[in-house]
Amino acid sequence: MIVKDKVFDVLFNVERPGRYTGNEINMVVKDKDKVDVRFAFCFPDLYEIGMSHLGLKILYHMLNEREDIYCERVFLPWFDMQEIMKKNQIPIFSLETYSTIDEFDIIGFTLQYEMSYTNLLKVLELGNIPLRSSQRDENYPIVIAGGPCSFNPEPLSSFIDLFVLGEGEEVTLELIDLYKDYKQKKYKKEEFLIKASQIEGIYVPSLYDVLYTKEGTIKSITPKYSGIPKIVKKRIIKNLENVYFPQKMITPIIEVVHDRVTLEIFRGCARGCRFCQAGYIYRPVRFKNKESLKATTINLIKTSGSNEVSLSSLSTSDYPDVELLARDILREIEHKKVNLSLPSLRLDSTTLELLREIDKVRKPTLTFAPEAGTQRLRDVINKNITEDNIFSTIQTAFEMGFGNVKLYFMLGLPTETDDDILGIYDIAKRIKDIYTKTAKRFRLSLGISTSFFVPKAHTPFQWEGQITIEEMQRKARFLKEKLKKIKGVDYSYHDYYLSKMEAVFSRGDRRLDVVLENALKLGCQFDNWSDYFDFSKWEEAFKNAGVDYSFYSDRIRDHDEILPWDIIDSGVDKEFLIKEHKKSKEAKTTPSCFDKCSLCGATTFKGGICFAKV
């Protein structure tokens, strides 16, 4: 029985069978036997999560524009489906042709969060693909990975043949062209990998030796052969006007997390928050043209049938004339009963008026991310926002009838004291006071949410340690007790143990491969879902591997220590990051790229706003 028949025979026994049927609007159909390269785009999580990811849709449609490539999608099945697949000997399959993943030439994973790493291994296991790259010869697909977590690829380096660093539109096509040559001439896998390493933006971990000191830190990272790059530089698209963007998008037939058309309006962020990895690895800032964005919106609404459009970026307010763009798009879509959403919007009186215009019936929840409770700590993290900014906007919002407010903070930031935590309480109390004095026409909904600081590679805080789990618990309890004094405040915080594991893998090295294998054997998967995350299993995985996880998460590192990700050039100089780290100790801020060039190094890409400044 072929895989498709087996799958359809069992679907009536699983939750949400639409996850496994494919055949959505705009799904690409090709004859798999008439293409040169078959590419499996694997999102290592549930269908509903993966189908909300814009990068998947861009690369899926871009690769399928070429007649010689067929890109199909693979998602990790939920537990109930995995159990039935195991019982009925059904390997993991693609949604387009129900092919098993060993039938593909290239398996490409996107790495959006560290706690998806065991999911990635589970996909390979369900496909009967050996986990380790060294166990896969020319008879197996090439396994590649990209996405933000690939900026510290080392924990996965034993499993992935090569990593794509940076923006994938150009480099993925160059890699596939090389693969066609490899497939036609039938040369050895290692020869292919050596050739691939010559493509800018490709990192092949098996081509490097890593030595360690007796203290456990890295002594050296050196190429095994001459000609292999000592440093691998990420790729960017210099001019976003020339980059591919689909004019129609695959549209799910079941509800997914973000059930809408997403329109990317620019890449990069100019703000320079010192904890934020995305703010550094996506530099420089590059904008898309307003007219082309409007035209794309109209096309996507026509071809997808979606009833919501979202303008996506790291900081939507930084798009020039974003209010004008939003109103132009709104005029095009509102008579079609299509909604517009504006995430990552910096709030002021103008944007509040815009939000009120967008949603005339219900007032959306206003979200602020001060990140820290005091101005001193906000200066430490270079979060250029003041309490006056927050309170004046809140006052205007209440006067306009908005009543739902949510604020995001981080606990455990470098140099944080209990006074900084008390500052969070003070902000919440002040907002409640403003509400009491300003607006009594509606009931206030005030939410306070905290996460725990996770040091990330390629940021000024990459040398900082994370606080212990016990200290996380103490800080969260301390704040919770304080906030109890304010009636009506809803407080939530991120899982301590999950935050700890994120810190381990965000700064880990290749010796964590055994830990990941152990965790998989112990049943760890879907770890990003707190209901299914079991810290005791992870503790056992570390113990069995003889690895102390606090070595990776808690330890403060010296500026001269060789870091696992030093092999990668994100475009931001290490000297700049050290300078920023030192400035944080003195609570000195750095202006955004819009105000002044801080000479971070991103000008070497010769694109975006920083290139325009030199």
The other form holds:
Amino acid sequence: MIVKDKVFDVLFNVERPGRYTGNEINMVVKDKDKVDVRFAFCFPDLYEIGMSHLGLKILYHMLNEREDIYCERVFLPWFDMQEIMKKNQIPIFSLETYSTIDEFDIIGFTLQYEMSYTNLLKVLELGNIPLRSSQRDENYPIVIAGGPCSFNPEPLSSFIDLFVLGEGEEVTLELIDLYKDYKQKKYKKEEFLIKASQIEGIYVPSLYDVLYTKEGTIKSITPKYSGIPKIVKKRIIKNLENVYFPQKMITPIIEVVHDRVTLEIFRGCARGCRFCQAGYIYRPVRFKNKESLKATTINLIKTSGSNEVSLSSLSTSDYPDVELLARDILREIEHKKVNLSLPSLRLDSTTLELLREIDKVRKPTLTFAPEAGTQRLRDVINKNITEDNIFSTIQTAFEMGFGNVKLYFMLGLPTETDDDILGIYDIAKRIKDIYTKTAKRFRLSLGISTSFFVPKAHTPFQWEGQITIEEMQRKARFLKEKLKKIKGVDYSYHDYYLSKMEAVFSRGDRRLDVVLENALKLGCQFDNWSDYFDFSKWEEAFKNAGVDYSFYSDRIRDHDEILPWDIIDSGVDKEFLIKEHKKSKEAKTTPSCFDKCSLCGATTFKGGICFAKV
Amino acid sequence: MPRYRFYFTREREQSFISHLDMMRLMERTFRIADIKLKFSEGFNPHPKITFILPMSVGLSTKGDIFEIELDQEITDEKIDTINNILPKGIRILKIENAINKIEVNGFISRVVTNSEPFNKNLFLKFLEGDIIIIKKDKPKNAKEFINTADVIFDKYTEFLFDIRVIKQSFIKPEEIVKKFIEDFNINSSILYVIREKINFQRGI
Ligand code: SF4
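What would the structure be for the form predicted together with its partner chain, given that what you showed me was the form predicted on its own?
What follows is the whole complex; the chain from before opens it.
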């Protein structure tokens, strides 16, 4: 029986079967036998998560613009479906043509979070594809990966044939052209990989030898052959004006996490918060043009029928005249009963006014991310937000009738003391006092949410250690006790075990491959769904591999230690990161790229705000 | 404002979505087709769409109906436009002006299962006794909703039901089959459900 029939015969008996049926509005239909290259775009998580992701949609439509390529989508089926698939011998399949993944030429994974690594292996396993790159010869698809986590690709380096670093639009097409040549001339896989390594932005882990010292740190990372780049530089799109953006977007039929049309208004972030990986790996900041954004919005509403548009970026208020853009777009879509949403907006009195206008019906939750409870610690992390800022905005917000406030903080930041944690309590208390003094036309809902600091590759804090699990528990408990004293505050914190695992994999090296294989065998998957995350299994996975995880997460590293991701060049110089790290210890801040260039190195890309101020 | 009645089919390919998904899909389709929908007043405006019978997950239909209020007049000519937008597996057959109300009396459904053939008397015996099905925490006897029922052994084992709708209330045929399978310990699972026909009456 063909895969599609087998799948349809079990759908009546699984949860949310619409995840597995495809056929959405604007799904691309092609004859799979009439293309040269079949590309399986795999999002290693549930359909509802993957289909909320803008990057997937951009690449999907871009690849499908080319007549010689058919890009299809693959998601990881939920537990109940996996069980039924196993029973009925159904391998994992694509939603467009119900092909199994071994039928594809290239399998491309997007790596959005570390805790999806076992999902990725699960996808390969459910597709009957050997996990290790070295076990796959010319008869298997080439397995590639991209996305933010590929900035430290090492934990996955045994499984992935090659990584695409940075923005994938151009480089993926160059790779596919090379692939066509490989298929035609039938050269060996390694020969193909060597050629691929010559494309800027492509990292082929199997072409490097890594040696270790007695202490377990890295002694050297060296190319196996001459001509293989010693360091791989990420790719960016210099000018966003000419970059491909779909005018039609695949639109799911079942409800997904973010059910809306998303437009990216710029790439990069100029703020340089020292804990934030996105703030460094996406440099430099490049804006999209207002007129084309407007035109695209109108088109996308027309072609997707969506009732919500979202303007997305890392820090939306940094878009020049964002209020103007928002109001213009609103004027075009309002009468069609389409809503506008503006995530990552910095709140102040003008943006509050804007929020009120765009969201007349729902009372949106106002979110602030001070990240730390005292000015000293905010200076350490270079978070440019002051308490006066927050309090005066909240005062105005209360006067305007907004009553849902949520604040985000981190626990365990470098140099943090209990006084800094008390600072979080003080902020919450002040907000409560402001509320008490303001006319109460509404009930206040005040949420405080903390995550634990995870040191990330390519940031000034990449040398820092993460606090121990016991210390995380203590800090969270301490804050919880304090916040209990303020009535009506809702406190939530991120899972400490999960944060620990994130810290391990975000700065891990090649020797973690065995751990991931063990974890898969023990049944770890959907780990970022805290209900399904089982730390005891992970502990076992590390134990069986003889790996001490704290070596990766807790240890403070020296500035001259060779880091697993030193092979990757994000454009930001290591010397700059060291300087920033030292400044953080003195609680000295660094201005944003809008105010002053701090010479981070991103000028090497010769684009964006490093050159043209807006 | 004009209210229109849309007759449509839904094939198995597109049958695994929920009632709410179906509503949202229609809203999107009309927006793409640039047909102006009438929205409810108040806090969270939503289009005024009613399906005359709920479209449950896993249900295909050879002819169901929804009614929708528009902010403009349309004719049959829009059918092609709409069908070109709708994903494969859902088709509009007919549009008519909904001047009078219609009242659903019942429907005919087929529940297709992968069960091995069994002694038909088992099913007949099952139909004779009370069939208690818990619906929204309340037990209901399915018997009063079954006009006729039968089972056919062909390539698949198919259960045929003529279901009565009493004051807009009824029991889903697949619930009845599930109960039967459970009670008689039959090794079987449901593959799909098709609504063959809706029996309705136009109001006067
Ligand atoms: S504002 Fe700070 S935290 Fe936010 S994206 Fe920019 S650098 Fe990262």
